[in-house]
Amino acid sequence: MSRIVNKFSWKVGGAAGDGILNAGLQMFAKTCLRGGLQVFATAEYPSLIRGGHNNLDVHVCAEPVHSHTKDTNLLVAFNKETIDKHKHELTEGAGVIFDGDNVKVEENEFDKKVRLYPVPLLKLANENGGKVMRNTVALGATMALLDFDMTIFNQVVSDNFLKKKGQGIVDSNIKAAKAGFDYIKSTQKEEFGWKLEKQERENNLFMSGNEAIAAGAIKGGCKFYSAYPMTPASSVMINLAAQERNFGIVVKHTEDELAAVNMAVGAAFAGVRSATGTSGGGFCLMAEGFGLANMSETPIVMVEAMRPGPGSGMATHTSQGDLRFLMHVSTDEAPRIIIAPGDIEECFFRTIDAFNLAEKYQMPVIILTDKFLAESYATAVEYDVSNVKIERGKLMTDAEAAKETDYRRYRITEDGISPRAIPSQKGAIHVASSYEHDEHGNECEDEDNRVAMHDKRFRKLDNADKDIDRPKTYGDGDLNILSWGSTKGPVLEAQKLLEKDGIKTKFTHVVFMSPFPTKEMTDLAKDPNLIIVENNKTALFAGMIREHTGLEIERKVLRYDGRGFAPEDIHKGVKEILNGKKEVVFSRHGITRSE
């Protein structure tokens, strides 16, 4: 048969430590970055330091792609226990890469024909370096198959190691790599199924959710950063973290969340823009500090990462159920923005839009992502930011503030929002607490003041509803899907298929969570041919949605086992709802429910 070129899927899997990671990410993921070809990769883990089975996939195309796939065409498996958890992944005529000495695989395992490729990981990696060199062994025998341009996979390696390790261990790591290449070239009897050629390259990076949000907030002024480490938020901090120098950020690892929040709060009063970063359980402790942050009137960027709960839950897996809690979190009534990216892009430019909105409408913004967006990675186009500003909204300058006579720092105005000063200004001297108070900022609990700053803030809200973007649409056709957040790319994906089902779809996503697209969401809902796509159980956003307009959804696509959707299951699972069906959930194994 003739070999499918540009478009494939890899999977890497074995227990921590074996370097899947560094592998799949540093070497395999880049080397195809550099040939000029689209990547997506994903990764999965246990809440381990060592065992437990790790696996990543990386999806490579000529054209863009949004998410990674569920079907395999190449396993390169470190352990029997890869196989057997991933082998129903594979498509007809995949590949199998493992270690012939030490794992014994029969043809007859498989529900479809597959080659198998026993090479001597070990043994070839004791000989050129060893052990910690399977990984990079079995990158060669990849390259090897596919017929990949070597110079680039070894200029990767020099690019990784040089600097770190030295020519040492990149020349151990280049002539394993070498081994591995060569022993499937000496022993390969026909070609393998799928090929990847060389394009020429656009100028387009590589990128992680977090490390865009931390490269949006560099570019959106941001100068302090507390965290105390949370996964998937964590990398955020890190990332931040290796840039303070260049920068001039101060990354502080606080004792705790709460210190975090708190410590955020109060660099944003001193006039900093600044951030914290947490999971759902680490915004739990963050609550007290929001509501500071609300009451204060203090412009703060908080990223909530998330992952499935209750409670510690499932600390290294996705999640898309924390929308209602951080719709409400806090005591009593209180507004907030709250943005969820669905792509690296999004991530980048709506972390810089936070910071502007924080300031502007002085309150707290929540950058909502989950675990699948934050630590998987993509290609990206290097960002145009020639249009981007910092807007500083109602921030005094010293001139302004010196000719003060009666300062109010809440001060009622028709849009909700009161002139800002900072400590150290001179004639703009306020009190700033967590209670109620009167305009001045001192301790207030009359009837008539509640209500009129309680308007106050509220109205600011309204006001910010004007300058958001609005849901956008993708494609066009008479069935409509509708997600938000990180099932943007899984949902784009599946539109391609579905086309080629011969049916047409439109797609609309949704970012910004609050202030509520109410009017869109309402002419949307009212269309019975639409279908919703939610992360989590009760499908929480079709919730939010019967709550402003009064409308139910009554047709969802669901999946909540700590997985992110694949392409596959939204393909399948709309095909199931037309064919009558009104709810259906997903897991690894396919669907799990269909009403």
Given for the second form:
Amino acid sequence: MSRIVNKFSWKVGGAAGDGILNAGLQMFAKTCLRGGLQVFATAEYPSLIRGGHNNLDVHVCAEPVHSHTKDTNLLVAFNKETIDKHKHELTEGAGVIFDGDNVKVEENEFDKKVRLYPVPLLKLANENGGKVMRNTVALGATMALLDFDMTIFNQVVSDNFLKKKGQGIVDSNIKAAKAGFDYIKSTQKEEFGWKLEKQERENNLFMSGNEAIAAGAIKGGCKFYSAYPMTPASSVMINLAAQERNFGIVVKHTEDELAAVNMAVGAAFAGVRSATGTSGGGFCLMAEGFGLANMSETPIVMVEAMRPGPGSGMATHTSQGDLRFLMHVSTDEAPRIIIAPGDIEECFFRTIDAFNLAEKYQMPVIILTDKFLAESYATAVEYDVSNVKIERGKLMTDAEAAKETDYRRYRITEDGISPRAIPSQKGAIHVASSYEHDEHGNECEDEDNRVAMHDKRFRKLDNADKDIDRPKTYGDGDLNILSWGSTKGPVLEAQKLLEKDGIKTKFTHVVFMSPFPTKEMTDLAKDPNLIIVENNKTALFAGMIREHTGLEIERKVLRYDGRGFAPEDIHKGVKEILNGKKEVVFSRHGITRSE
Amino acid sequence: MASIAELTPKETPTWCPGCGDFTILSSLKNAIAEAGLKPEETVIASGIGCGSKAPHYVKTYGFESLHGRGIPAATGAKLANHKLNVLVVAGDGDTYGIGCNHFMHTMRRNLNMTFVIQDNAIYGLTKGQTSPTSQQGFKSNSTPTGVLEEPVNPVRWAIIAGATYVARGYAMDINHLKELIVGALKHNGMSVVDVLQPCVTYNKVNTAPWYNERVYHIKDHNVKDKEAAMKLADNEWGDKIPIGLFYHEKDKPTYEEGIPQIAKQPLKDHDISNVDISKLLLKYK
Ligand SMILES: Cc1ncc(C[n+]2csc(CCOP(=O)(O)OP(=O)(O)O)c2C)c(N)n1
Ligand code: SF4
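Mind giving me the form predicted together with its partner chain, seeing as the form predicted alone was just shown?
Following is the full complex, with the preceding chain placed first.
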């Protein structure tokens, strides 16, 4: 049988706290990246520090890859639980690396033909630097099965550890990997069915959604980030904090989310680009501050990485359940821009947009992600930032402010946007207020003023609507698929699977959720065969389309078990719908409801 | 330096005649003038309440935020541009009730900011409910049978939490209060002036005559002695109420001084037109 080259899916699993996620990401995935391959990696881990089950999927391809896959070609299992949990995901001929000294597995436990590779992981680790080296031994064994170039791996190890831990740690990792490599080579009877080969690389990056958002914030001129840790948003703060001295940013871990949002507002009022970030629970506490930013027309960026709720929900899992909440959060009606990027490139560039839009339209901008996007890693061609512009809208210069004789911070203008002055500027002293106010910013409860001000604030949104990217389409075919935010990758991969079955699809993906893309959604929702894909129970976006267009989308593929879609789910769901079903719901076990 | 006339905008206060907020406002304006703050380089942030309307009545930059959130808003402004003189003016409900978490944490940060609390021991704007500084047994429409808790002791709280200039003023002692605020503005670090304020409409217990009988200027007290300051704050509330400077710690480094990113220029003045991130991206290759 000829070997499959550069299309491979690896999974590693074990107890939380064993460092397997890091090893997989920082060593295995990076080695693939350096070998010129495209990688997508996503981890599943419990909200615990030790114990519990962790696993990481790494999907490696020659061509761009947008998602993990349900299929596993090689499973590295640090315990029996990993095998029991994931054996059904193994493909025909897949391999299982495990510690034969500790774990007993028989071939007849599997429903397909698999190859078992018992490797004395712990023993080899102990001989080469100690128990922590188990991960590295397993990586060496993986490299051996794939016949992948160890020189790249060794270089990655050195880059990883030399500065932080010294040459000694580099050497023992290289030795441990070699021990795993050699063990496979000396015991292996047949060739493994998959192989990775180096290819000419483009200048690729490998990063998570949150890392891309942090990098976008830095490029976008963010100078102040105040936040309170909450999974899965925390790593935006952590990544920015790591860079604060390199880029002259102040990152403040505040006493709570109330402080986080209000500090960001205060900093923006004083003239810097500022942001905050949290998950749904924290955003509940930020609701009033969001309204303050709205009413005082202070530009801030707010990152919301969703996780399943309500309440504390499932901290380390994913959901698209906060869409409605964010569409309406705040007292009364308040205009807002909501951006839901679909991949890491969009996380980077749309974050830069967010800072520009916030200042141009003087309103809060929300970047809406979820655990699946925020904490999944993918390859992207190095960002071309040559076209990035920093647009500060109607922020006045000191000279412009000095010329003012009757400065009105909330001047009623045609586009709703008023020239904005900041403290330290002579000639434009004013009070910004969370109360309804007149043009000068003085509290005002007059009816006509109220209407004029409320209209003015909403006019900004009408203008923003002309300024933002429209929904994009991918592929072409008679069958329309629609999704928003983080489901983009799995849908793109599902399109490939459908195409193999001869089903050609046109996929529309929405990033700008507010201002609402009414025109495009009206055109699309008129198609009675349209299928919407959402990572929630009640198809929130479909509900919004009904609200804005009066059109009902009946065909839905949904998942709300806290996990992201695999492309295979969407592939299957679409086929169910083509067979006459309307609503298909997935979980780990496949379809859980189809009616 | 601005004159009082230059610090006075067109807006006129909407407070009840006789409200202590009027005299606090004039002490505040006098102090700003005397300390020589430039109006355009000064920000007064507030929360929500009767007293929190003060930013509208002083011609400096102002930010009337949310109930309890004047402090974080001010902190954000200060970190964005630490050259600004940043003040927070807010009520006792705002500060020791809904905004208490911010109050405690802001004290320990020791930012160079000044906090003036209009402490009328009542919720004025919402028409007369008990506040965290209302005395035990105080009756109000939210506590018709009297407050069960002991009141907050603002001076003690501020000292314990780490403020480096802690004073208590009295609204009707205008000149003395002005001096305390001038001292606060000149202090390099977190300064707090809790101001005893009669609310003529809703607090019929802690009235001006009640305070007049009790307040006295602190004398013969070592302001560097933390323990003595706390004792003074703890022991004397009743027949005698000391007003003046309780605690002053001069050389504690400020929060801003611990941030090298702003040593050369405020964040506001950093050039963001073309940030070079190529080095950062190396990490991801
Ligand atoms: C989140 C929130 N809760 C409640 C209120 C209503 N509210 C406005 S002012 C106030 C209390 C005012 O008391 P204080 O802070 O002591 O100021 P004063 O009016 O006495 O000057 C309350 C409860 C509000 N504006 N926002
Ligand atoms: S209610 Fe009390 S605090 Fe409010 S303005 Fe009237 S007197 Fe002043």
